[in-house]
Structures are given as structure tokens and as C-alpha cells.
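One chain comes next, on its own, written as C-alpha cells: the form predicted on its own.
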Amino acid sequence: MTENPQQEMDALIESLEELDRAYYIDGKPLVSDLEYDRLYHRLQQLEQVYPKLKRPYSPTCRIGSDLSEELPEVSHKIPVLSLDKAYSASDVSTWMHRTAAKAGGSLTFIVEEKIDGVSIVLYYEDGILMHAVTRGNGYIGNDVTGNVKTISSVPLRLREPVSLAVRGELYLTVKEFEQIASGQDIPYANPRNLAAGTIRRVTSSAVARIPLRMFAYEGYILGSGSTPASHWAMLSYLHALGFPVNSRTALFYPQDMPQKAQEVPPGWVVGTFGDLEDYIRRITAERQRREYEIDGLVVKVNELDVRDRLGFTGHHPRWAVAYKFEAPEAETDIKEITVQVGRTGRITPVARVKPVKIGGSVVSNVTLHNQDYIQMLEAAPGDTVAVSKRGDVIPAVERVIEKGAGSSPYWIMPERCPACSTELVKRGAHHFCPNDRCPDKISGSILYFIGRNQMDIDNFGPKTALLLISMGALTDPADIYRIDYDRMLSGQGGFGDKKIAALKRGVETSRKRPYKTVLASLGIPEVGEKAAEMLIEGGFTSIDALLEASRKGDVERLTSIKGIGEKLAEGITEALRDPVMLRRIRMLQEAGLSFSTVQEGIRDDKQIFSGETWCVTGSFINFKPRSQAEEEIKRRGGKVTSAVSGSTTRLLSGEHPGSKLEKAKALGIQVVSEEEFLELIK
């Protein structure tokens, strides 16, 4: 058929990466499409007769495959969190300047449209993508590789073998999403949700059909390459690699360096200070004229260096923020107000509203925040209110339209708790359920306790803590690890034996779980899995430290830590001086649950796997999920990475490890089996 097949496969998928380049990212087609397909269906026939020699790469990746495929979790080597927001020009031109005085120095800004799609990270290692990941929950994301490579303007392979993580985000065009729509019985309501829901379809030939787009808006180099020094030489940088890049955006400068009007790429817009509010109110009036929608645009410090001095909250970065245009608003009638009462007794007020679609969701039920909200807006049943979603997405009342023919001006909160009948009190804005009795406020504990994102018990759901509450068993957390399930739920409907020995299991193995998992589990306000990580780092390495302080009111030791504020920080000594709390505390120690990493065995002569860096695949016995696995690596000071590649020292494989053993094994990797891990863990 040929000489030499894959000298003639490498040059077909040069040639086709130019012309796909010059169509997506450049939009310049070179030749007819005619003559693209004639070459592309070339490359398809020889990958056909000579299978073993189709490069990871190849442009026909993006056909996508019929075979199903999980999409299992994968941890981002960069962060990936939300950023902070802003609703007026004049909140963003305060921001700038409080910004730029914090760095101590001059600085620009970027400002770029914020596309309404689907946050995306692709890894690329030598130039190659390697993993495709969803945002998820910032920490976590869902493996998504096979979907993005069969959007065209993703690059597969880059045009310099150099390893770094991109943020993207995803799209579909308002007129493509139109077309499918048109005449189609499809669940989705807007551009924006037919993406997301595209890119998690288990079979990657349906993402094929679906023409979705990307917009490259970060980089981090992960290799030893340097770092450009400014955001927008990065998105340089990242253009001439392979990557589209939204050429609507904008460079703003201090009125004292117009130097740097110079040494933006050509296209962008350019201004002082002075004038970014001009340009806000100028691309609000645009937008509907964009062929993809937006919700707002994202201002961002353009100095790397700076970025790196400014850091990161435990929510966002700290120079960046994205302004929010003006939310879609609809008019409906509030039915009825009712209450809603929080795990931390906190009452927050809910309005029962006629359904009303707003922004491609039909709302029924908005917060209404607090007393203090209510009376300001003079709220009450039967009014007839704007709604709007904020930020898009929290539906929220913006005011009354007109009054409702009730006798008082506005809706009052009840004087007692709806669940136990307790007087509520006043803290602040908000009115609070005092009683540690309540049953909400158990129920809702508990319920955090065993949450996916906490202690994440196997075989422990919702519905088993419901029942166990409703029987008397369980009314705190710490009751998880003294029941006798066996006598409690024998002869209850659904649960056998099997059953109910499941549920031992899970409840035995979360024991393990590592302090940090716990401390965040404990239901502290405001105090989650990155609070937790960054208190452990901040030298809080068991809970009696922890203890210690809030017993002294050392609100000055917390906030030392780097992403712990005042309010925090004081949130966090209220609720370990509350007496329920250290109840709990002492329970679950007396249950042999890790309250500090001492105890899970972080000692300098415990540190095997320092200096070693660990992929972990497939599923696993004795660590479900296998995070666990994870964690008990990084407690012996080893990394841990999500994938294979060189520097990788170990891979760690259970059942089903698929194409990470193959890899693993190709380039000479030590891998581990489960029975072999435990035997070294001991």
C-alpha cells in the first residue's frame, strides 16, 4: 500500500494540523473541503490497515468512539477555583485600585469576556493531551479526555513539546444551538446547558455530533519551561501553540505608563483607569449582538509575579474578579414566605413563588436572606415581585412591583423555631434556633457528616440517616460509630443482611478517614476540606492545638495563616467553645477517629515514600473511594499524581486499571498491587 506507512501517517497529520489550524484558530481555510477529506480519509485508511501505528494524536481521534466510557475522578495539579464577583463598574474600578495598592506598585489589568459555558482543564505532557478534566469541585474533576478530543479547536498536539495545564471554557453558539433545537424535543434550555451536558455523555461519537468550541483563558507551565512574565504575553504564548484565544479583549493601564499601550497584541482594546466604565457599559450593550452568549467579563492583575505575592482565599484569587452583568429578572407573585432552619440553627426565609422561567430555569422557590431584608424590600404573600438570578444563578426578590391586598406591609419572622417550638433569638442580621435539641439542626449535622464531600460513609445515604433519626438512634454524628445496627434495623423494610453488613463496613472504614477529612466533616461554619488543609498547614496539626486556641480567643493565631479572615477565624473559636461541639469532639475521639496527623503517622521516621511520586488507578478493596489510597501516600511523603509519565516513581494498580498499567509498564514503572501496598503501609 506504501513504503513506508508511518513516515506517510506523520506528514498526513501535519498537514492536516496546519489546515485545522488555519480554519478554527485562524479562520483562514488553505484549501477546499473537498481536498481536506480527501487527505483526512487517507490518514483513516491507513490507521484501518495499520492500526498499531495511529498516533495518540491523530486528527481522526475526533470521530470519538461508540464504546462507553466512566468518567472517573481525576485531582487538578493547578487550582481551580471561583472568583469573586462584582455587580456595578464602579465595584471593579474600587477593586483595581484596592488591588493595585496591595501589590504596592503600579499594576494593569486584563479583561476578558466571560463566556457562559463549560469550565474545562486540559494537561498536556511533551506537548501531548494527555487529560481533559472538568472543573467539579475544584479539587476533583471528572476525566472527560475522549469527549474534548473530538472538539476540533482543542489542539491534541501541541507545536512545542512543552507540559502545562490550560483553562479553557467550552461553548456552543447561540445559532448552532438553535439549529439543533429547532424542531427537537431536547431537555435543554439554553447554549450553556446543551454544553455541559454534551461534554458528560458516556459515548464520545454523541460529543462528535455536537459542534462545541473553545476559548483557551490560562496557562501554567508544569514543566521546567519559564513563565512569561504578563497574562497577555501567557495568552501569546498560548496562541502560538495551537490554542484559540478570544481576540475580544481588553488591556487596562495607570495613567502614568502609556508604555504599555504598546506591547499588547494587535486587536485589543486599550485604555486607562479611566477608561474601563465607558467600556463596561459599551460591551453590555454588545452582547446580545455576540454569536455565543455571555454573562459578564473577568478582570484580572496582568503581572504573574504579582499574582503570586497576592495568592488565593480558600473560595478565589485574590487578583482576579468577575463582574456580572445585570441579571435577567421575570415578574411572579409570592404564594407564600415559610422558613428554613439551617444545621447551625441559622433561619433563613424562603418565598414560595408562582413558577416563572427566568435565564432558561423555572423558579419556585427564592431566599429571601434575613429579617433586615425583608423589611426592605416590605415584602409580603401576595405581592407582586421581581425576581432575578444573581450572578445567574442564586435566585434572589429585587422588589416589590406591587402590594398584595394583606393587611401588613410586610411578612414577619415567627418568634419560635418551626421545628421544635424553641424561641428564636437574634445574632446580627439573622435569627437563630438555640436549642442543640432541634431537629433540624441534627438532621442537617448529621446529614453534612455524611456527606459525598465529607466523611463520605459507603452504603450510608440520606435515607438511612432519616430513618435512623425518625427511630431515636441517631441524634449527633458521633452516634454513627454506637449503633448497634443489627438490633436497630433488622426487619426495617429494604434491609437484609447483606444490607445491613454493608453498612458495618462502611461505617468501620470511615474510622480511617485522615483528620483533615474529619476536622472538615465536624460541621464547623465556613470550615471545609481547603480551610482544613490550610489550618493543618498553618502549624494546627491536631485538634488540642485548635482547642487551645479558640479556648484562649487567639483570633490573631488563626489569622496569621495564610486565606483565614477575622470572621473566620472568629466563626471558628464560637463553634469550638459550644458545648454540642465538644461533645462531639470527645465522642468521636472516644470512637478512634483521627484528630490529628501525629496519629496517622506524618513522623519523620515514618516519611517511605519521601522523594517518590505515585499514580494510583483502577478500584480497590480497603480504599473506597481510592483517595484514601491517596492519602495514605501523601502521609508518607510521597506525591501523588493523575497520571503516568516519566518522573512517575510508582503506580499503585487495582482491578480494572486500564491504559495507565499499559503506559506504567512501557516506560519501565514499578507498579504495586493492592496486597503489595498494604505490606508496605504497615
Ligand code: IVH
Second form
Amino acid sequence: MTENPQQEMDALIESLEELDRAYYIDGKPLVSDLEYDRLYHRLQQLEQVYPKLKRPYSPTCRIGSDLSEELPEVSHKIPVLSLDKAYSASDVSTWMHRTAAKAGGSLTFIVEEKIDGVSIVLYYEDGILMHAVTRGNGYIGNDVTGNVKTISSVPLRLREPVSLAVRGELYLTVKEFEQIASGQDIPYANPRNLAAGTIRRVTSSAVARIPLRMFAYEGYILGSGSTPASHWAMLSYLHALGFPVNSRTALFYPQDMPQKAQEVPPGWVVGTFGDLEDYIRRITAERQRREYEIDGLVVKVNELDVRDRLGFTGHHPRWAVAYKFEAPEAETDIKEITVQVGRTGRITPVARVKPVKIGGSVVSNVTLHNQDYIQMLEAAPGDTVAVSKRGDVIPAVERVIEKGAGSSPYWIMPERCPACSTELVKRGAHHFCPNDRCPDKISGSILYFIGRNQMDIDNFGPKTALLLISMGALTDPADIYRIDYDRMLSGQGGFGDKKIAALKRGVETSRKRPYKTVLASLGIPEVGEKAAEMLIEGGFTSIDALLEASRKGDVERLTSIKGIGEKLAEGITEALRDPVMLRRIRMLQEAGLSFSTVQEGIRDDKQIFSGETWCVTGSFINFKPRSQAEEEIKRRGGKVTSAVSGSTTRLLSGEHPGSKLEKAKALGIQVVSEEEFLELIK
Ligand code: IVH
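Shown: the form predicted on its own; wanted: the form predicted in complex with the named molecule:
Now the full complex is given, and it begins with the chain already shown.
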């Protein structure tokens, strides 16, 4: 293939590194995608033929591995401390002046964006990425090297053979997070959660599919290399070595040292101490417009020798402070973690927290989504946590602030269903109760069926449903249409004749709900009103068509519909093969509910007789008994009375009409023959 494979491979790596850097760091691609792919594949080919010659920093490492690897614990070579906090622009300004005075004046400060992502420490030896470690408790973190290697903006090899540690933040852009979140059912509430969940995955090929990015913000030269004199020089050096560095960075200097303004890289904001507060206020106002989320600003002493003199407290450096934006967030303690069983059997852990006020409402239950999410947070009862509530979104545990004394590393899902003691099974990230007769699953599907966004049955609320469930009368949503309400409810506390009659009326009218609503109420996972509409518009105008596709496992027919992804399609076909679901559908069909849009054509659209009062007389060829003709009128919105009167609008007259015809003629009421009637209702 080649005379000196190692030489060719190294040359390819160098070219690809240069192209990667131009693309990911400088944002200026040098060649076409096609040309890039050509070089990449050539390298891949050579590595396959000569696996022993493959370099550990080869760009082909970025695709990750499907092997499941544990995340071993490793000690940090540098203490990975956190920051002291300030809560107002004037607090930051006070801190800055005080720190400058303590250090003996003539200091400058760097202000960086505080990226709301996941902290990472990268260790390079002789310019090669050896370890990537999470922050952990500051002394020990998890080794996530394989995962971090998949991130395109993290250099695998530096442009100089230096040994150093780099602290940075891994993050996702808001746009990319939203794209990922909209396409699938993920429990992550924001880009940071998804980034944190991703970096802890055990298969790095899954990590490679999430477009994580990085900013480097601190560097520590290890070994013999010399350290730059200032933070801005360190950031410039990191950039020169190949790291992405955030250019939205500012330098502030004392009024009497204008020469300091000349020292910073192009693009940076420069100002005097007096400008700091305004700068903070401006960034705070602008923060929603960033392509990534920031949760504050970090103010740092620029002169590195002064940093050394100021040193650390046990918890944070004395040379930096974090200004945190106000967030709809509150601190509280997890009292206990309980689990809820949903209608699909999905188990959701819920943190019962000490009631706390967030953005105007009191929160005491907070979802924890699933075991993986809890592991990502490392949360357990007794821990102090940050809870957020953004707009209408359900409250979420954002992170653990402090582990409780003696609390376990993280809470673990019970092995059995709390409602029926059946052993739980894990599918994907979630645990499920597989028992079809699980009482919580049954009540969940019934409460869902009658819910406001589904069948919305008038005068049939959760209380009534739970009462009927406890009486054993209601074991499936379909029972709603079979229960003898008079017998079950009269005499029950609070149920008078009037209330029972109203409930029965509610049930009756709900029988006429359109197919779309019925489909959305069945309890097929992830199929609510919107998915039901997409299915119908995509050609599944009847349940039979859907059942047919499910029986055949024809997932592709479903995914051919815009908006229906593979996961959703698989969920639908699986649900529609489930015997409990099939029985439910059959019983609801028997109860006369709508299972196709065609049926609805007659029932809902052509209310041609509404507002009319009909009388029917004589005998008919096509309507035997005569009541069949009366049904046809009622179905089209007309009223039928037994005698002709002043309010009668039309008389349907068959053979041998008798006196009614005379009366109608006398009153000038329109008379309709059987033939004309057939024409009308055609
Ligand atoms: S400096 C000792 N700079 O905020 C140096 N941190 O508690 C401390 N963060 O865990 C970190 N952007 O994950 C620093 N520009 C920035 C940052 C930043 C985000 C995170 C970091 C750290 C937390 C501070």
C-alpha cells in the first residue's frame, strides 16, 4: 500500500489536525467535506492494515467505541476547587476593590462568562491527551477519556509537546439541545443536564452522536515548562496550543494604569474598574441571546503570581469570584425518594423535598425522571439540592449542592413494584412494572382516559373514578361504558339522583368524541392529541389500519409519516399488540366509540336536520320498523315527536298515513315522501 506507512499515517494525522483546528476552533474550513473524508478514510484504512502503528491521538479515535466501559475513579493532580459566589454587581465590585487592596494595588481582573455546562479536567503529557476526568468531589473524579476523545473541539494532541492540566467546560448549544430534545423522549431539562448525562455514558459511540463542545478557561503547566505571567497570556497560550477559548472575555484595570489596556487579545472588552458594574449589567441583559447557556460571570485576578500569594481557603480560591445570575431556583433538602407507577407501568422516582418557594409557587414534590438521571446527579435522601422551575415546566432537581451527612452516593431503584410487588424490568433508561393487573397501572390508564386533554368526560372526575375503582367496578377505561351507575352509586355518599344523571349524560356524550380523541385517550405511549393527528393525516384513518400495521410490525409505514420517529413508531406497534390494549379497543368499539374518521362523516358533519322537528307517519319500504326512519332523523340533528303540532316543521309520510297527513296539510307543514327522504339523507 505504501512504502513507509507510519510516515504516511503521521502526515495524514497532521493534515487532519490542521483541518480540524481550522474548522472547530477558528471556524474557517480550509477544504471541502469530500476532501476531508478522503484523507480521513485513507488514515482509517491504514490503521486497519497496521493496527500496531495507530497513534493514540489519531482523529479516528473520535468516533468512540461500542464497548461498555466502567468509569473508573482517579485522583486529580491539581485540586479542582469551586468558586466563592457574589449575588450583585456591586458585591462583585466591592470584592474586586478589596482584593486589589489586599494584594497591594496595581492588579488587573479578567471577567469570563460562566458557561452552564459540565466541568472537565484534561491532562496532557508531552502534548498528548492522556486523561479526561470529571470534577467529582474536587480530589477524585471519574475517568471519561474515551468519551471526551469524541469531542471535536478537544485537541487530542497539542501543537507543542507540553505537559499540562486544563480546566474547561463541556456544553451544548441551546439550538442543538432543542433539536435533540424534540426528536425523542429524554429526561434532561436543559443543555447542562444532557451534557452531564452524555459525558457519563458508558459507550463512547453514543457520546459521539451528541454535539458537545468545550471552552478551556484555566491552564496549569505540569513538570518543567514555564508558566505565563498572566491569565490572559495563559488563555492566549491555550488558544495557540489548539484549545477553544471564549473570546467573550474582558479585562478591567485601575484608572491610573491605561497601559494595561494595550495587552489583551483582539476582540476582548477592556475597561477600568469603574466600568465593571455596567459590563455585568449588560451581559446579564444579553445572556438570553447567547447560542449557549451561561449562568453568571467569573471574575479572576489576572496576575498569576498574585494568585499564588492569595492562595485558597479549603473550598475556593481567594483570587476569583463567581457572579451568579438570579435563576428561578431554590435550595432544599430531599426528605425521601418515592416511586410512582404510571399508566404504562413506567416507574418515576420522585423527590419529596422540604417545601420551598420557587418563582411564586410552593414545590414539595420534584421529579427525578429515572435511575440514570439520579446517578448523573449523584442524589440521595438527605442531600441538599438545587430545584428549578422555569415557566410552566415541571420542577426539576438541577444538581446536588451538598451531600447529606452519611447519605449514600446515590439512591437505588427498588427491585419490586411498590403497588403490586412484581419484579421491575429495565428498558432503556426507565424501569417498568410488567404486570398487566398492577392496580397503579390500571388506575393510571383510567385517570388518563377521562383526563381533560383526552376524553374529558363531563361530571366524571378523578374522585368518582377512584371510588369506582375501589369498588371493583372499573378495571379498564372501557368499563366506563358498561357500568350500571344507578346501581353502583345510588346510596354512596355525595351521589344523589341528579349527580348520577349528570354523570350518565357526560358518559353518553363522550361516546360521540371523534376518532382522534379516542385514539389519543387509549394510553398508547407518547400518543396524545398531536401524534394522533399526525397518524390520521398520515393515512391511518381507522384503528384497523393501525392494528394491521402493528400486527405486521410495519414500523416503516409509520416512520414514513412526518413527525413520527422510530422510537415512537416502535412504541405504537408494540402497544397495539398488547392483549390488554386489544381488549380495551374491542370493548370500546362495542360501546359505539368512533374508531375511524369515515364513521364520523355521517355522525358529525351532516347535521342537516338540526333545529327541525319531524313527525313520522305511515309505513315504509326501507325503514322497518318505522323507528329506523326516526333514528335517521335524530342522527342528523333533528327532533322527532309523535303528534303533529304548530311546532312540527316536516312530516315524513309513508303508505297509509292517516289523520296526521290531513292535519299537516291543514297547518301548511311540508310533507316529505319516502323517496324524497332517501334523497335527502343520501
Ligand atoms: S474558574 C479555581 N471559569 O463554574 C477555578 N469556572 O464553581 C475555578 N465554570 O465548576 C473555575 N465557566 O465548572 C471558571 N469561565 C469559567 C467557568 C467556570 C464555567 C464552572 C466550572 C466550575 C464552576 C464554578
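A quick note: this is a predicted structure, and the numbers were derived from the prediction, not measured. The term rigid core refers to the maximal set of C-alpha atoms that superpose within 1.5 Å between the two forms. Residue numbers count along the first chain shown, from 1.
Once the cores line up, the CA of residue 662 ends up 2 angstroms or more apart between these two forms. Residue 345 is among the residues whose C-alpha shifts by 2 Å or more between these two forms once the rigid core is aligned. Relative to the superposed core, residue 630 undergoes a C-alpha shift of no less than 2 Å between these two forms.
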